[in-house]
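Take a look at this single chain in structure tokens; it is the form predicted alone.
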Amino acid sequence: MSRYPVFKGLLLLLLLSIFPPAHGQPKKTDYFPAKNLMEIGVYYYPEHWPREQWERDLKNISKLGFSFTHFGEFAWALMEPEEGKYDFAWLDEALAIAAKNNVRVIMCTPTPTPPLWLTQKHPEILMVDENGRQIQHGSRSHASWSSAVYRQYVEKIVNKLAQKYGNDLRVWGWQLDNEPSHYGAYDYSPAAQANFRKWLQTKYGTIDELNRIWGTVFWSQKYQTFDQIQIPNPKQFVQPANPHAMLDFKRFSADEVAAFLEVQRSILRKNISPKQWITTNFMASHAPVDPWRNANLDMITYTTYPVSGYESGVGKQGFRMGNPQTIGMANALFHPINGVSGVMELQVGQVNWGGLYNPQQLPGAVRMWLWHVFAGGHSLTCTYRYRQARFGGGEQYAIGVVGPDGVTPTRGGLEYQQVIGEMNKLKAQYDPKAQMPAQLAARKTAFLWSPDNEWEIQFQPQTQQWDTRGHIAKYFNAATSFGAPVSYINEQTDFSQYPVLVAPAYELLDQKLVEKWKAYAEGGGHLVLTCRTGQKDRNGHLWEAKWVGVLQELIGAEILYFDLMPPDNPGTIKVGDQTYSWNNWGDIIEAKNGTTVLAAYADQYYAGKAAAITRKLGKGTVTYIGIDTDDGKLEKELLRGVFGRAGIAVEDYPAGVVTGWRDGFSVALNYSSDMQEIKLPDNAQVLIGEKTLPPAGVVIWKMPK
């Protein structure tokens, strides 16, 4: 992560992550006993339905097996219909009915939807978009995280909720806001502008230092005071904006949402029972948010809708099941943050938004997703929503557990009910002493992740073919096809926990990180670096040295330059007798003595130069892969070689087959469009399903003691 000063709110966040919680506060893992495996719940909106139907609906939620529900994230106008006048009577009644039916409640702060009286009285709290237009009231997530006025009103409603329900143990836990992300939009409001200037002054101290780091002598951009600085808005430039200003604005925006959530978290924690936990539900795509900035939450949850017309998946029916990396990569990112995690919104049926189309899910797909979440180690899963809404066009076609009549289960709802029953079967087989099998522990693979790299590359991709997340996904998919447990980690993590560490396109770094990588390899770890890594320092400056000279000693080679090919005229690379095509990115490498060439260019004027190399370093190895291809086959074979040379046995699962292990249970899923045969150990005890998996099939087994 980048190193720079932060606001007081984020300093508080850091201190809370370093020092232990107050006496009597449970450990984060205490909130979710391991023997419960994964709790399953469903959203319910009592304010959307006649009161006389609440009893029927919540009773049916319990009858279907859901152990918890979720109230209030969009209900500010009902909680505070007029400024300073609060009405919780309806919420009390709904909470009582839920408790009567043994359904616990996650209570939400309603901050994504300020009431009309607030936006009319204080229109300055509204976001301003990149075109200079103030966002209208009437949707959600349209208030500025930076507005001091908005934060004052947020503090008031959160305090009221905390005082009202903070010691009411019918409330199981709390959710802050809803999908805090502005859905990929950025705020250009006067409040954001003012806070950005303060953030810059805190970070740089003097305007001269900012001018130095931003390189404002380029194109005569020099500033005399911080008050002269505007948020860099690409829509307002004839030529590209200053890349260092752009990177800082992305960092600032992530800090703003983290501080906005921290204000709410700190109010709740001061007022609520230690038995109640606090989370928020980040979008699985996470931009413009960095979930690590809120690692002090009791748990992290995320939202995902695998089939909404964006992904073609694997095979002809893949569009009905989604891409396995959608849940897989989110699991790998969110669970390691503090070891307690969940999915707050997991799709139950067709949605009201998405890509080019909204298809029906393949029968069994919803069940498969639930078991994929389970395999990711999560403590809870919730679905949006119980009843399909009869009004409100924004999500009117979002299918629920039951239809708009309130009683008829949908196909996805029945699959939730099925998994709840299957989960109860697993609970009876839970063994608290279960240990990860040795062959899996030997394959544990970490992906080093920092949003700074994505933000930096996003602004200067160098080719329209570059896709940072797609690049990472090629290695992620390869590792999971080997049966490797994968985790995303940050630079503060102990690397030695993982036999293999991949740092894909890790563009921004410093000498300290290089030394940590070196120590990791010398201690026996197997480090994999990929193209674009180390091209710039933390400020986004090119090194005042040979190209990527900071890595030369570590990798045992010199990266001479890079090439980019047109998509209709790819280059070729040789790995032994195999030939591969490439076009997205190619680092041309000069290997030094003691470094082995794994792949070499077979054409172009630099034919014979290395494209991928490896070397031994201490007890471990360092491998550099300078290529990005379209299909990822080359990357997969090179990564397989890393495991092979390390003596780590791997599997070879076909595309679409996903495996996982947790709490003594092994899981295999089939996202492909074809039947798949899963090779199980001879003495495996199959608990759910069969080893022959149809599309969207699931098999779960355990090994006898």
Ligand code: GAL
The other form holds:
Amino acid sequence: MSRYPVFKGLLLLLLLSIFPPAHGQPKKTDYFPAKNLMEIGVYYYPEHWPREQWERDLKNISKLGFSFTHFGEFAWALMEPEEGKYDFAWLDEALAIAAKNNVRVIMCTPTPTPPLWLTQKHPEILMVDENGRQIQHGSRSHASWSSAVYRQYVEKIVNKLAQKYGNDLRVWGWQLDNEPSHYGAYDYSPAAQANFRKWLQTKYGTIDELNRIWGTVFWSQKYQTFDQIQIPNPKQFVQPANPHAMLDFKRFSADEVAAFLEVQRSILRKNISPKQWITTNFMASHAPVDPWRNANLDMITYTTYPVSGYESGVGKQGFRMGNPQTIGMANALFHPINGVSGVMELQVGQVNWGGLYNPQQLPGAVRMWLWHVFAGGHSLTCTYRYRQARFGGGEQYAIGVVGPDGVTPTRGGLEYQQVIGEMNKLKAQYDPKAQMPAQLAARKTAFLWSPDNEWEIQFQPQTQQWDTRGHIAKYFNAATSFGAPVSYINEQTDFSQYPVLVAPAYELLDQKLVEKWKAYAEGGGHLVLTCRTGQKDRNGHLWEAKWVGVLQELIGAEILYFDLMPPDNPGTIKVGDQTYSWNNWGDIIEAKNGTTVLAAYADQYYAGKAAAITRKLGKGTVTYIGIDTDDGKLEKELLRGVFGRAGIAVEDYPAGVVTGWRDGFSVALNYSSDMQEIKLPDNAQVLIGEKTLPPAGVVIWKMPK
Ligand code: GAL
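Now the other one: the form predicted in complex with this ligand, given that the block above is the form predicted alone.
What follows is the entire complex, opening with the chain shown before.
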């Protein structure tokens, strides 16, 4: 009991009046009530169209059923036509028309397109690419995230927008920048050079420590001061760069983009209403970005174009539907980051960029993608864009919701309209008390993810046959075919929520993670480690131990060495009486007592040695799969065995069938080119579609209360 309760209360009041609490962060349910399921919207660029068409367009957007639109991410030159002179009249007008038509607005910060007056006055804000070329003005994403000058201008325009629209509740939420990624390019500008040196100094403290961790004694790379360090640019070496410098540069670049976004987020958060949320639209696949670094955004969204001319999909018509893992893996990665997520750009028709070819999507595919996104638990989906652009931007072939006449809906546009209608039907069936069926919960599978591993392997892949994301996809697709709900998680997550945990090619780790894995398995979890895991410590150094010595005790085996085979002369592996061929990667393993061999090499001079093993540990199991094959069939069977031995019942869906569950609704989709019959529970109440699915078909059902 306090002796001075009244005094303490007064003191608290006084402190609160001096330091008022920051805007309280609303919970997910405040921004996106679960009963609304998934809101659907569309990008509109008022600045691209004659003023007299805005009224018609926004009215039609509303008539099609879209509940929100998206303004301004490339409009800096219109918002601030001259330095310090702002023009928001056009935006005010567009906002008013949107509101009149009950269309809410996502307002964007226009930072991917700094205006010409800015890049001419300060050319030093432009990024420099790996060839040493300063990027020209005239496209987008050309400014350096590291430039202090650019950041000052960014802060000004973001502040201005926050003051202007931060308490205008016609603005629903905010998007920072657009696809922050530099589209995979790295920045070698002087600003990036300077910040990299500072970053290294903060990380290592002394140059001696940097020399030690970077192993600069190798090839006389030793530095005396941080000022001597150059960003390692593989284009400027005749032989490989220092791997530790490369990894640090990737980590640094991810920190730079995260900090660039955080500057904007914190300005907005200080100035806008707590009722408005903040997000950015990450790309699902572009280095150097790591969305976990911005987990404090109110919502995490991503962009996706499942058919862009590179995908073969499943079966003859697969190229018109895309690969099921495109949306599947992105859902699994982005939704769990903070549990509030969306898709900010989901394709509506052919894209503009040069794939190998840019086919029409199969009728129904856009609708299927929307339901796939829905199954990922997202609160909103938006599509790029309402009207096909008539000019500019190299995007004339990006199909919109309506065609170049501005009024005729495209096939994809009509599929959006259809899903909006179907979503309204589902909303009427929403049950706040619905729980994930026990059978599904029992299969929950987590994939442990850290971009460090991918970055490290990218630089020393060891074989051109290796593809980290492709490796993960084999396990992801296997889990999908088992009907398992999959989440990507990071090391901070409580692993015990997931009966199965897969750490694919988790190359960099420390003893602490090994201990956490051990505790997870002892507590009843089923841990699956795959080849390349644990080869190095966090600095990218090999262990001063036997090969992957750090894992020996946990996996109950010794990894003797690894082999790689020519694709036209693959090796053979036996599992029971089945044989599989492999070539990408093979760990040659010797099991210790108590460890079971699951798969063994059937040829080569090490025939008889193990390729995959498993052991019991406490209440759970540890499985090590040391092999990477081209078709992933072996990996799938080995993963099935993990579930089987754990007593977890799984499905056996054919390739292309995707299932999911959210908010009481079960979803099944067919990305394959054949008819598929989905076995529904006897008392399932079918709400949309039917159980016989044509290619791109969808069925949604719920269970009676
Ligand atoms: C997206 C981008 C949009 C637009 C679109 C074209 O990746 O964010 O701004 O360029 O592609 O299809």
